[in-house]
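Next up: just one chain, as structure tokens, the form predicted on its own.
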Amino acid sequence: MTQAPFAPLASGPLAGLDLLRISISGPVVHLRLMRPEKRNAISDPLIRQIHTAFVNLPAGTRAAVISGEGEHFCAGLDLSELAERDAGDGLLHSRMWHAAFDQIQFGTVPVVAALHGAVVGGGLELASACHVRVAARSTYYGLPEGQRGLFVGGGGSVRIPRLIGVARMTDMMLTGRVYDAEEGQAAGLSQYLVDDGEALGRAMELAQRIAGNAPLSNYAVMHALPRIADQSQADGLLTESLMAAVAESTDDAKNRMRAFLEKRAGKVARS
């Protein structure tokens, strides 16, 4: 697929956002976490970025990556600026994390994220909250938290056992172990595994594939599977049919399912 050149954004409410390095290539967005010198650790003012982003992406935008500047993807939160806080402090910046990343989660459009390096305790809350993940072999992934006396704060503790079973995290937390690429693959932390130096190649090309979907199908699988995964088998069959109803009575299905009965659109087959 021959993919156009990525420019960045002149103006909007984007362009002023100095932690994000933010570019766009016909309908995918391509969001760069810009703090190298920190592994691209998150600290409030990223996080407050990274929300405005996913809340403001341009018009038109059809799928979003979202990877690191350096040798690392997210070093997850910034511990040089955390501060002392009370339960209520504590509470709010919690909070603060959780609507940045159901902003990837629950948004507009599906996210890939392209892993490379430390992918380790808020990195991980980060791409857990994105629907596909691509990681480079030298990827490692990791949750601190339970060393530093902490909890995991940024919707974690939700989104990762949904991914490797609450087991795996029980493991990672207790004991502070680190799966490396091979590792976070096989258990599913990544649905793509790739060389080192392709990962953001291979994320741009899954997400202009994915910006050539039915953008009501994208939002259903976004939005619908994972609330009809958490429902009871006779609440989820119901709400497959309501969704399958409305997505297959838009023009755009109608115009797709007929190109495909007149043999003008490919047949499913092995990449």
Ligand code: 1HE
Given for the second form:
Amino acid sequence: MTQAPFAPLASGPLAGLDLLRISISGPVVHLRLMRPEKRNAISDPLIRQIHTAFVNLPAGTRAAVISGEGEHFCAGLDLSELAERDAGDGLLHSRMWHAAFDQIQFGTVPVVAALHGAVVGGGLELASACHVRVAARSTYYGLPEGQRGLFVGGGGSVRIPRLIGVARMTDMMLTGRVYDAEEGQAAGLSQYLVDDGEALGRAMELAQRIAGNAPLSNYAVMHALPRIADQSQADGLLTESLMAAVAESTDDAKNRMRAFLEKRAGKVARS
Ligand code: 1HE
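Rather than the form predicted on its own that you just supplied, could I have the structure of the form predicted in complex with this ligand?
All chains and molecules follow, beginning with the one already shown.
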């Protein structure tokens, strides 16, 4: 699939964010972490900029891609900022990360992560807040918090077990076990495994495809699906029915179904 070239954003609330490079290709916004000299470690300014970016995605955005500049996706928390933090500061700091990553998971559009190199600590927490993960073969995953005397604070304890289970996360945190890209794919950390240099392109293709869905269907997948997973069966079934009824009532849904019945829409096909 040929991609339209990305255009940098010249103005607007996102243009001044110096730790992210944000560009737009039709309905897809690409956000690139831009601290390669620190392996894209997430400092306070960077976490704030991630929050600002996802709150202020340009009108017309239907999907987003996040990637990291340089050799690694993200080295996690910027450890140089940790030294003098007391318990109260630590609580607020963690909540700031939660706000930013909630804005990714429960924001307006699905987000695809293009992973390579280190995806560790808070970097794995960031990746796990995204909706789809594409990993290059160079990717490796770790949770070195245990070795650093820390605990996860960016939503990892909630999101990562939902991808790989509590037992695997416990092992990673207790023993410092690092998963390579193949192991991460088998465990459920990534949904797509591609050759080095291809993760961003594949992520873009997927984002363009996602952007072609009905926005309300995407919204239901982002917002209803994880909540239904947290509900009892009875509550989940009712939530599902309500969400389904809303989604299928839209003109968008009716037009899409009519297009299929009139043989104007694509069939389900293996990709
Ligand atoms: C950093 C950080 C960082 C690199 N904070 N400065 N995360 C970690 O425990 C991971 C720590 N980082 C590493 O293990 C390695 O840096 C990597 C495996 C990611 C990459 O290795 P490499 O050889 O490519 O780079 P490097 O030489 O180790 O690092 C280059 C520079 O980035 C160097 O700084 P310089 O001034 O000496 O050039 C490093 O100090 C710096 N750097 N990673 C600060 N993380 C919400 S709670 C989340 C809790 C966590 O995320 S804990 C896990 C933290």
